[in-house]
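This document starts with one chain, in the form predicted alone, laid out as structure tokens.
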Amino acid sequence: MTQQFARLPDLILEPMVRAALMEDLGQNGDITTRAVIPASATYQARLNAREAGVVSGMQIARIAFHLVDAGLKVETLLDDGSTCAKGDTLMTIEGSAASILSAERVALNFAGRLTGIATLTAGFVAQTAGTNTRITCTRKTTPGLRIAEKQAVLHGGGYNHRFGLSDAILIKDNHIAAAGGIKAVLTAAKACASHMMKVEIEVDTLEQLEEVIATGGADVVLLDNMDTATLTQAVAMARGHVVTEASGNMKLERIAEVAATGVDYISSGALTHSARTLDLGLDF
């Protein structure tokens, strides 16, 4: 991985896991398991990777099992951020068979989804090899799951953009139009922002970028939907003035050529909105 990441406290992740379990268990609990599995039955289950990838969601899977039954013995064999091969066992769960079965789907839904995000992110990061460009996510996340999905991006070696509207000032094209232009919007943002808050502004032409640099007040400029030749010019213009971020149509096959422009960051909503779920299974 390209960076170190801190493990979040369980209490931050627990509410979303609890909500998913409540959705699945409903008003009557796991009626199938209750009907056919003796209460005394115990088993050891293995959470296995059925394809290679970068692991994420193990912390959340453990929380799911323990919320259903704190007495389950859960051992994580491959931590979040690790690489796995097809057939690897990521986690073992031992104890009440009924409890394991009741938590299984929620644990797998999270783990498969988050491992898919981490794996896709790692693929993007690999395309930046030999450059200083960082891959970052966006706010295009699944409602209610943003913190988990952004953690998965970190596990894949990427970086996080802002978490929400309250993190930083990001002035988009519609803000510029509504506020009366680049100078007006930057002047207003600079007057409002505290010394701890960054200001980013979106541009899609070199003329707009020139105005941003001349006006001042921006820390980061988002270079939106530029072709590679224009992006190369924009990065050269911005160097020494503002941090640069390329965004828009940032697909995996384009990342290497965009990183070669020298841009500081490449942001892609695809990391979270288009990642496929990795195939993981729970085997008794």
Contents of the next structure:
Number of protein chains: 6
Amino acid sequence: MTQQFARLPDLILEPMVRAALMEDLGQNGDITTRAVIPASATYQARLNAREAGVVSGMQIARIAFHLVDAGLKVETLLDDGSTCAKGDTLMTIEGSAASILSAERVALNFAGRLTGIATLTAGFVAQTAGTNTRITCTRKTTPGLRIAEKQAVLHGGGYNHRFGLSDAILIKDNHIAAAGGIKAVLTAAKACASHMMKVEIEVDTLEQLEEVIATGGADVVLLDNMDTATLTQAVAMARGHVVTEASGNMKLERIAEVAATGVDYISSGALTHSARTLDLGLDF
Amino acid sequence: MTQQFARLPDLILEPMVRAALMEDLGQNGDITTRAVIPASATYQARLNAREAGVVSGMQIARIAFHLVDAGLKVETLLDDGSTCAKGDTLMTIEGSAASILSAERVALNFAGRLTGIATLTAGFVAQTAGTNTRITCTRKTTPGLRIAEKQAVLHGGGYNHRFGLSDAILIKDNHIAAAGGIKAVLTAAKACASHMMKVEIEVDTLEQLEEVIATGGADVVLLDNMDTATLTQAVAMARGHVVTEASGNMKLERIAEVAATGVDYISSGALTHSARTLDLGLDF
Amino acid sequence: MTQQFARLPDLILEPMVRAALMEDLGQNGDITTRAVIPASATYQARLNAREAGVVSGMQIARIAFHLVDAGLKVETLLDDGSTCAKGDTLMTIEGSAASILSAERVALNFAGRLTGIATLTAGFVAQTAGTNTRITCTRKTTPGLRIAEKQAVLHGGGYNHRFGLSDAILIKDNHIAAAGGIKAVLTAAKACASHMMKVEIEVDTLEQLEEVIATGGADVVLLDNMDTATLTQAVAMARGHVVTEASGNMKLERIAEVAATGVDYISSGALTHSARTLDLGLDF
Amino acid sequence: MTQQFARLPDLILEPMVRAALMEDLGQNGDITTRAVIPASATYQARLNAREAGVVSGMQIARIAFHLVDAGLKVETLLDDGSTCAKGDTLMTIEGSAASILSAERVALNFAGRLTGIATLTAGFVAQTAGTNTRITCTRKTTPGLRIAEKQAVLHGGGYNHRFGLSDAILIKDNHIAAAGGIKAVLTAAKACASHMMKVEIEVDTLEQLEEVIATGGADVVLLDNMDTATLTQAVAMARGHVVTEASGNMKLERIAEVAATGVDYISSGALTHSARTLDLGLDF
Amino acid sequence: MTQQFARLPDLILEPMVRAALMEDLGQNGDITTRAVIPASATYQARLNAREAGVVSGMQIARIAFHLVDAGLKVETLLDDGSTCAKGDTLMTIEGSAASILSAERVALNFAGRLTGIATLTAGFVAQTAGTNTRITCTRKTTPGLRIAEKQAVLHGGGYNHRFGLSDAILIKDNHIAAAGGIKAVLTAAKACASHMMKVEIEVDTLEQLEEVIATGGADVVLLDNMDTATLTQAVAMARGHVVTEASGNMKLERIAEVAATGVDYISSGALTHSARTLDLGLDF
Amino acid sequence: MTQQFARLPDLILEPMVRAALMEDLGQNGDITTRAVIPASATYQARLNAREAGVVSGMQIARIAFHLVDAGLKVETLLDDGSTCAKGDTLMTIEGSAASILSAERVALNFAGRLTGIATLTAGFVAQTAGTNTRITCTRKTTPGLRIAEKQAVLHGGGYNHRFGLSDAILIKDNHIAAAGGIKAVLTAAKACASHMMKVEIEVDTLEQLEEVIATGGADVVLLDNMDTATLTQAVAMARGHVVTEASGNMKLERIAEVAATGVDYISSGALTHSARTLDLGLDF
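Next, report the structure of the form predicted in complex with a further copy of the same chain; the form predicted alone has already been given.
Next comes the full complex, and the chain you just saw is listed first.
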């Protein structure tokens, strides 16, 4: 079983959920519910999975229900990171019918998207079985939702790449060109980088990789858009010198083959930008 | 050609873009670029389409580049709502290389996602050719990005459903059950609704539709999860009484058939929650 | 008795109340109270009406007291929408004297203004007795307080017009002129408007009304600044075609006469921009 | 001519104006204008007074137009604090018709309300002609608009009382009671108050005033709800000892009589909570 | 014992603490703790003084722990304003180990800095023993932390000068020069200032002081950068006319001598900008 | 010469400066300046160093002046990171006297504090001359000002440690204890940490250091509170295995001796929490 980071404090996620609720409620709130649901009506609602997957977004869904009505009784049956089968109940919500209906769409929009990401990640991870290769996401996340989507990748058994531009150095082809080559760029990066910042550099060819190793200059090398044969060579060259990450059009059907090269990490933007929303629903 | 709403004032979109930039830049900004790109370096960058589609997100991309550096010269060649071919340049950006690199990912994350939505919407719209049926989105949007995604639907030739819970009444099955039936729920809704609020009600059967028409009570009826034969009947019954909207698992391959029933609107959550990100890139 | 929208979630109103408290408390809080009121002092305070009216702002007053001190015990005796007589107690607040004094002015500023609006609205509504005419407000609200003032109109038995520029289309004379006439403007509006947006158009003359009806193009027609005889004709012409709204200098003393024309709605900016603050006070 | 505080930096007013615009524009902006006004249409608009008064809100109106469209050319003809006659043009705005229409209502809502306050204040001030009595407002302002309304009082020739609970000490009857009498409360206040905080105390009777003077303890005394004869006596007693402020139901028609007592300040909550909105309009 | 202002409502301090927590937690929270601390682990932690001083920041520390985890049990043993000895426990915190570790640094950063300010202030105050001279701070506070630092000055037995530019008038040399001399500047200030605003003026010489007294124009005079002999003369001249404040390089070792002149206030920017952080630590 | 990170985009710093200005300006702005400075008055102001040091805060000072008045002409003569002598002019500001006076204190409060930090850091760095030891800060920064203070450390020639809890793993004694020892804690950390996160662990003894090296488990080891002899041994043991950081009471007078041990980094909280504000002033 994968070791997991423990849950984030609600403090971090709450502003995102609050903003989503305000976006949906508008100035005048849920006018349908306000017009037709008796104030005394109560529900016992179940958030159910209409298909199998890996759960994410339950912490956020709970925050959403409680921001609308702190009096709702919310119980999470399958926590973030759990596997769910079709028909499983992930969460139960009891209390004011009006409150539950007003928060429903926001809770489902988050949970469906995040469960989709966790499920897709788990599919990638499954393809690495029997290897030490880890699956990781990128910065190709939905604007405003990065922390939630990065959490969903963890829930699916993946690892997180940089959270943003400021927590590690990742030198890409444009940086190399502008700085005057691999040696120059690594020298500049190392002069600035502190001992707490990782430095990764992207290479497209084995020659570039050789130069990186020769300069002794990076924590991680990103092997970009290489075919499997080249990747295999690159991994062999890098072993003992630098951690390897394969990137570039890493489709699900190719993961097993790439993992077999022994590469340390496979990164995929698709995990966050192209995951299919999982079908979840609220039943009363 | 479709009549389009004119562009939103930047004022409305700016907070969303600013938040996304802060999320990506973190406290310490783009440390790679700050370490290795000379302050005097400049770029002429082109935002290019790597596949064909319908453009959206150009206004947002422009705002992103200008928030990072008001001195960048940004020119939009293919504005939101335009069709683009593979290889087309959508926008050119000139100025500080460091500024362009620091804003690049946020601009692309927005533009790729929104162009994906516009393109998928245009695909739906194309299936309605020769009919009066209109394609519309739902509230199944990405939390925090609703206005941008709704705009993208317009750019693709679609129409917008409610922007949130407060701008129109949409009575669903739970509301009907809680209020004591169709007649009761419509009476309650009409007692509250002003002359500036539309009222829509969801029906699953022709019997329910008949009851709605008999009470004379809604502006729009949502025909949920009906097969095409039933839809055809429903549209005939509703004609002259109430605007019709077909909903429920409206996949691209079924749209032409559904449009042929004469239904006024087809709504699909997939337009916003399941559009594939279009492949856009910044070339220097 | 009027059917009413149920209460908004506190989530929507809280930011407005919090901002008002911060405005009044300043950086250093209630320095008078902090200097002279013993920390252990407690009060049993009553929010009393010093004149008769229709109550509004009680939900907001409760939020204000609880934001300053969640330990205060607040009980609402006459809820928003109730009628109060001079001397009636609307709310009781028990607990820390310092907390009650610190929140007092903000609670009263909201409640006095909102009760004033509800009371004035109820005065307008009373003039429509025996007719089907409804009273509605406009967008002439206090900047920043729109939702609270629109709620107060509901509490007084009125209806709400648009909440803002984005929830319905209202075509005014300038729009007609710029777009090239009534037919052109309605064609453009309908091409953009979805099935969930109402379209209203302002007319000044019976000729304009006739043109609107002939084009079959609006949900509502705003009859602007007409004398009662003209209004009567207009209402007759519009019946069965379009909902009617009379507007323009609708003073209290003219409401009964206008309602007698059978117009569907009478709108008045004065409800929100010129209501007299009702005299409420906190007694200890 | 009254000496005036110079204009505030826009920085302070902008958040209030921005919030009001967002409230009015909603997520989807001015859909009417976006649907029917050609993007190329331009206006030369004039903000005109439809009745005479004292101008306020021009700085705010300018900020509103510029937040919606920095390209608008805005010229203020009659600045805040000027007197205007019926028909006078206060401001001209040139540029995109769509931008002007989108900002119009917010600009007018602010300017109408603030000009109303300035005008009412000027009416009070006029009643004090030939005396040294100054007119001042209170904290009975519209929640969220305090700084704008206090500015409007200045524009009308009045003075500002406290901006909030933290910038001066004002001891009211409840404070006196809770602290154990006038002497005790003044002792406590003086022990806390620094040399930069004024201390005012409310008295209802001449006996209380005598006690205040005897303790030598306040900068200002608020003479609450006294008839004119009593006020005259109070002012005589206080002269040379403490600044005097008359308060409590200070209606316009009584101001001249009260000013004749020689009182230093007359304060009135009505200036801000009950001013009539002045009729301003935008003409094209 | 010094009379103290009672505690501020948490409402005022919470945004500052929340912002500091977000700054420290980042998007991904305390990843060390999330990786290695079992979710079920609990602590009994003590916030201890590692040196003697005067306590401040306990209210803020409590808010910090509770924002991260409302379930933590926080007990303040030595409240703000208390004296502590080396080794004293100021606060105990019980509950989730992960929560306590995540909030620890922010709580300590605030408390260490504020206790440092309170302690330094108390040192100044001790030098005034046997006189009526009061110690006061300035506006030379840490940007964003003014209210917290001003509170710490109170906790140390000092007084607060202005909270900002808007709560009192303080005329400095540049103002005098620009306005055309002392008489002109005081006339202008008095024409604007209301009865609730104090007016202070800075003088550098006895001649200037004489002119201020002659015009009868200020509540307080700031005696800037005078030697003790001159200060003594100035205080004598000012007695009965105007409150005196000595300022300019007021080091701890000079305070007793300055206080002996009989000056009413001594102000020092060093209290807030140069206080040494007190050594506090969290022990488990 | 030290390689430096290039300047941050203003976007990142602006909210901090805006908040500081709002804190100082209050609701009513700079009332002294508004009362007495003629609107037409202009200044040529110079921001001068009254003592020698290393400059920081010039970017922030410029933002402050421009937020108050975009029309001010601000020229930076000695940019952040420069050395200044007593009397040097760092920046010139020309334009409205009122605007300059209103922004002065905030600009100076930032610049004085940050220049103090840069200067103190440079003092530490000077002690490491002739070695490869680098000076680094900690998370003991002023709440809310972390990015500005971390920048100031860079300007002084130092390096930055973690920006917050989420950008690298730092295992302290409490983590070791709670996780069950060094091996267990490093195993848990490595299971969670991605390839882009550094892992540092604190050790107090050579035995602990040996265990860390034996497990092969960290990027950096923090040698806490060791005497110089022990440090020397530790550095020798760690060479080739793990980067070393010396911490714990690192006073200026001890830096040269510690650097002579060959340790890679020396970290000091004093750089940010105990730097003396440098004396800067605005001259007109």
